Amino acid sequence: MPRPDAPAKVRGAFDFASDLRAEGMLYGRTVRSPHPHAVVRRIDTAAAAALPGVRAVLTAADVPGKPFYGLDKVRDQPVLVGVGETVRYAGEAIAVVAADHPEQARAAAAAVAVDYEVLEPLTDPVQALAQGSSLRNLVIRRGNPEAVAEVVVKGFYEVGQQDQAPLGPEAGLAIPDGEGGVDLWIATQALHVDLRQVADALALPPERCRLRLAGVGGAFGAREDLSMQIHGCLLALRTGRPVKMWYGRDESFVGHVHRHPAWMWYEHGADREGNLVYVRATIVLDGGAYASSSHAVVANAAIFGCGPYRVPNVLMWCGAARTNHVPNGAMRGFGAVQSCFAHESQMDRLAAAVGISPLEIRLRNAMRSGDRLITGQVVSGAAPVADLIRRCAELPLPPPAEGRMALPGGAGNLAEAADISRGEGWALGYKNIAYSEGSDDYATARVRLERRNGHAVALVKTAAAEVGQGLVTVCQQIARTELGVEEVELEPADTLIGDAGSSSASRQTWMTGGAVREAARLVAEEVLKRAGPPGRGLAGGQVVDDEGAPLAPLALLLDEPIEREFEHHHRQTGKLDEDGQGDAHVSFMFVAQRAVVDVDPEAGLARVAQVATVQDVGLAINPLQVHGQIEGAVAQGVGLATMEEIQTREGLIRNASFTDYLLPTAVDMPEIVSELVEEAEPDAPYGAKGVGEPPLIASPAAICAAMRAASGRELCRIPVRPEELSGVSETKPPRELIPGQPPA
């Protein structure tokens, strides 16, 4: 089926939050602090108010509800940082100002004068952990943790920052409306999550300030925070007017989170077989100043931190540090692309040590249906992860590079055919699916059937956010499903229904799809009982018997429109407790991939040549968007392997554009190969799983186990240098720990 919203992009005709405009609008703009660690003394807005067209200027004494925000489980952050407050990471906001033009408005910003007493900033993550600077820590014990074992491999493994790069700033207009109240149109991740904190800090009830999506220039995690929806609607009641706000890239890099990078202490132990008996960690994240979904992320971290394998001791230890950096939250398999990078270069040297393949030591120890976690719970659905290695060894390989642009370096003509070696890398990732740790997921939507023009539409509203993941097309195909009709339209996604949550955790296709198919079945039960018998079912917009034939033609039954809403919930899930143990998850998805990769291991060029992905998905409900997310999830896979990593120094970031901070493009690209399982989950609508993480979650690890095998190079960090993959140089811990203890 065709994507709704298509037609409209390919042409460059979409709205997008930043193309939003309104009948007298201002122009909103941020000031922010130029350090990472400071108190504010004084602040100075008058002669920034007496600019020309400026409309207002706004500091923290103009917050009139809750001072801070942030995702459920902390509110830390606060919306300005007022004098005598503390600025945590440079980027903070200090005030908003509104003026008639983005260049007043620019100067207007320029033209506050802020007086900082400068601190030294906390940059070290590990040094934080141990002076109790923590967001959180978890341990997970199961069985012995001082478990022995014949054969022992250790290794230190960094992840780099890696920037969700949406091509679509943060951007947003808030539009007061004459009565106290205000609608806002923002790019987001979820729509009712924001409302929370928005209403808090305008001190508004929730009917008083509507959230209204607007078009989301791609996501990955980066829309699950803040960025300027409190301060454009403080922006508009105050000045009675449309305010916009959208942020260049420079100011994008510190208007959103980014994934934590990670520095990863392991030890895997195993019998002369490669049969795993421990596995002890200790992972070290970067939550930057503030929690954001820090929370979250070590629980992934930890949760996944031994892979989808059989392990029957574990000790293992993770925690996010506070430190004077921007906030790291969400972004794609947030959490378990870290730890996978780890424990999947632990199983190669495993391997190694056995004397068996990478292949065949992750076959050996694969996770089944029926087995438990490390933290005691039980896989209750489909977990066909043996199937999948087997299947990704079967699929074909490239052949050998043809041509300069194949080559690494490319265009730069700095590899030649002869000195290129070609390497194979393995990997396997799993991730959980859903909101976990106690939470009770659930989602809203409403379906309405009426009869338009002599025939019948079906009309689907929920709050859900599409970013470009193509869940538009899935609540058409389920409303078509189950309502038997072609004509199916979907209602603006906004707060004036009920909570969908978040588009995160791979979860809006089983969440909110299973809430428009619930609400079109009950749709569907009143029509069968305004036909009455023989009815038995709607297809091709006819009311049909046991055996499809047409009785009459739906239209006709729909007088009055028929119209249900429905909430949809998973089962409850629990919290861990003290060592870690619980069934926390609603459910699992894992995936296998192999990665070939040419690299010229004397200039420490690499460029890779295929990756090859295979993935249970349940059932794949849009078989080509399954396939779509899977190329874009392997497309951030070779950035965050090759080349992406945001730089800092003593607190600040030194790349903050795309010139500096590097993407992969067209041509570098790999070829991807990709085919799907299809074994359907339990409880999920249709039996369909998420799909949307688990390739990135892996892809990076395949990329650097080829490049390892290409190189010869131990290569524990990624994005991996040149330096480092010609052997000028090594990654190094920043300091010794014991695997599963914490830093002291």
Second form
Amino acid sequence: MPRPDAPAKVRGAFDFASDLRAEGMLYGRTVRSPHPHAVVRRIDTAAAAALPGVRAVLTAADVPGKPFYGLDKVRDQPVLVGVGETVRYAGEAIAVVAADHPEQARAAAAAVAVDYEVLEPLTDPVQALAQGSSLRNLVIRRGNPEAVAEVVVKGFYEVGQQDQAPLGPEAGLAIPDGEGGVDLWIATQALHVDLRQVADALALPPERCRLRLAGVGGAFGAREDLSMQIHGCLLALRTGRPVKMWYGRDESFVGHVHRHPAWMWYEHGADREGNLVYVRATIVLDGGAYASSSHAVVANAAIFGCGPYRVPNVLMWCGAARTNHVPNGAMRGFGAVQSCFAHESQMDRLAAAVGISPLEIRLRNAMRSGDRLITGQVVSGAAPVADLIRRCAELPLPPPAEGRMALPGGAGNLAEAADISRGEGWALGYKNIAYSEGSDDYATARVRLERRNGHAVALVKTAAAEVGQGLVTVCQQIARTELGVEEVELEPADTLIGDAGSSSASRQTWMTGGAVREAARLVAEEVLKRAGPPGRGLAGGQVVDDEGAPLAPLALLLDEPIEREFEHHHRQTGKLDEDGQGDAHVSFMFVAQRAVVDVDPEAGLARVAQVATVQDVGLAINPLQVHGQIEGAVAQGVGLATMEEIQTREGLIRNASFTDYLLPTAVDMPEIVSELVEEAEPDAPYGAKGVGEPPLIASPAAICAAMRAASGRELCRIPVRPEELSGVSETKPPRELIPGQPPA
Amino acid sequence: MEVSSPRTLAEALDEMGAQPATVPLAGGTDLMVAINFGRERPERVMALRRVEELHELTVNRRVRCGAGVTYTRLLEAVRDPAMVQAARTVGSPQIRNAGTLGGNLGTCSPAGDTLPVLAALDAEVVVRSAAGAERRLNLGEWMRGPKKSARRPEELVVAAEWDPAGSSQAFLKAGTRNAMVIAVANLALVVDRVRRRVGLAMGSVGPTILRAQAAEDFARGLFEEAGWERPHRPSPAAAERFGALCAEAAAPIDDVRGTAAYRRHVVAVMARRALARTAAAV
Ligand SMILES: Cc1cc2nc3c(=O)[nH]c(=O)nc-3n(C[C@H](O)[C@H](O)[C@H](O)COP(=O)(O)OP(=O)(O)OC[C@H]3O[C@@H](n4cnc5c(N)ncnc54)[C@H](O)[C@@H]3O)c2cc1C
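How about the form predicted in complex with its partner chain, since we already have the form predicted alone?
So here's everything in the complex, that chain up top.
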């Protein structure tokens, strides 16, 4: 099943958004605040406007419509920060310029003079929450929040700030239509979500802004929020010329949200056999300066914050602080990654305290279908957690590391085999699929069947974003399956059709895939109506009878093309009550992982030798792509566990480049052995669950556990830094908090 | 931006003399990054790729490695193990195909991987200008500070030269990633068993490449005692002492790549391992 976009991508011929060009195009650039917290006193654009080649210099005063954007119900992020207004993070946009040449645009941006009254930034999220600077606080109470137990373990855990690091930085091309409207070619995760914010800011009716998907060079949550969308359109409409904007890597670090860093205080209680009695936890997330998707990330961190286990008594407090940092928001795993590191570390501590193995403690408490989440929601679908664990334990272990490059330190020539010790670690993770807490989640698809050169061709149109995950293949497969035709064409994704929602939350196969299936079924129904009895189905380009015997070529029935559209909504979810109880989610996906890590404990370096992973996928519509998702997600998990971290001091990012924001290379990638468990999910189209996130939820925790086993050190923070792995220093909680209680 | 592309060293040096603001470009793996980040906007760039003389590499009684020699070529031709190991740790295959020894010297970063090796080998940096005579500087004289060399505006680095020092050499580099990483700390130890010389130099633990003289003296004593021509295994106490002397000579700071405390620690670890490896090799 070849991917339609694969050959061009492999050959380097694929047009990513940053490759776009248009006749007479201008280059846009953004003026950004160097201060994390300041009031803009004056903006002088005259010098910039007078520079050669400069066609426009725009400020907040030039925004015709709603001056705020954002993903939350309350849009709180200024399109541009105007005079008298407050800058809330370093890198916030103050003005935009357009010029004939990128160098001219750069010079113009540098020439915009801005006077700031610099204010003290709020950078400590615990303190921010203590003083009420919060984007959301959530409490979950279940059973007896004050329960006591025979065995009690406590721990503090910290997760650094991870960047989605898509290879393609933010980019788009806005082309004015000459009638006051605009076409925007954009690399995004959700065309319609962008459209609503762009149209409001431009004060245009949505139909006069057409958003069209440009080649997306990776997303992972980084393209949920707007970047240059409104800015590019403002410049294009003002100049009457196409305007291209693309961020450099350094700009990209302030141009998109990141994964919330987390500080977590946990207490677990169990009986002497290791059966969980209670969990109490406080989770502090840094939400940064604006809401973005903090609301939902808080919910996920909290709801999944005890892991896929049966926990009768819970007191969970989770809050996202509003600080003067670059906003944090969506990233693959979405809150569940952070709390997984804490609850899995706690499960290991509990196992040690009870005197059983990490495997056994997980088996004893594993969630099953029919169990309840800590929100009281019954897991009505598949939850084969114990099965995942057992099968993962049976996967083969890796041979000892051989050769310099396979040892910790790799090319650095640091370690000999005798310097190495090997450790094994376990983690389980789980998370929801699709949107939650009562939002009306739907996707639209149109399927058209027509005759071309004598045979039937299906055309599929949606607004869903292909961000590398392979949705294009899945949609084609579904149309083929439902219509029995070989040739399926995907039409370009744009806002000329209804919303598909975002390519996030592991939801598009379920949501857009489901919409394609239903639209195709409506088309098939019409074909069969035209064919009349005994036609019962479509296969191999034929109408077939009950036994599958061909009756007539499909193409003969297509004198008139057939076109059907379908809007697929998933089962309505509910809100959480004041105790954090409610059926907030539609479905869950689970994963079990075992990591094997080689550590050089003296030098404090590590190399992940293997990650074994068994994942609950419902049905693998495209097994190759599922394994691709697993490998990519594990790579990001390796990164979070061992090296990836945005370092910020006094509100300023100190490593905004791939020189110092380290990503795993091929040498750092472990062997991955994976298996899929296919237990059909009752509600899901074809029984298929989402697959993109779970491997990244569990792998950082599993890898860190293996590093603990190999080094004998506590390691309460990821990424694990060499100074901690070597025992030179140790992470301490920023302050003592009582698990379950808010910061006071 | 003006770009020239001379074909001979004489032509290149004339041009440097006439236009001292000219920025030489070798593999571009440092310079283009700086331009991309807007840290540099040179008015004039002189591409050195076509200057034959800079690509010369001879490894007879004395090694002479032209400034334009890439890491890939170094790896194939040079036999000094510390230099080979250092070249191997640089970047990725693409970077090693483009990046040059002259560029490493030109950038003069305390993290430059070949620099501690050149220091430990007592190598000479050969620089030349059209007007003046050739100058020969050891690495301590060449390196004046972080990214500050003793190069005069009209000069080019022509080559580095050193005496081959046998097989008792080691280069180690600590970094958070297992390949393509800027050194959090690196260390080169060269034990020339014929000339009875020990050179130890460390990078990324100070504003320049640092020699650890007390450690060199201590190691010389060890080899003296064990016999220069024989392999030996240093006692744990000796290794410990050697490591501690190196750590003492380090002057690290905290930065985004690592903490001072870790740097000091890992220097001692690398020194102990380097000593064991060089003592075992004859
Ligand atoms: C992805 C990546 C990974 C890297 N990894 C490493 C690493 O692991 N270790 C490491 O040490 N470095 C590393 N580097 C840095 C770089 O590759 C090296 O410093 C390399 O040696 C630079 O050589 P170049 O030929 O590319 O120099 P250029 O970029 O062409 O030049 C570098 C500087 O030297 C000057 N210069 C060049 N030639 C001469 C000359 N003949 N005379 C006078 N001045 C001259 C230039 O003007 C410029 O200032 C890496 C770089 C990248 C992009």
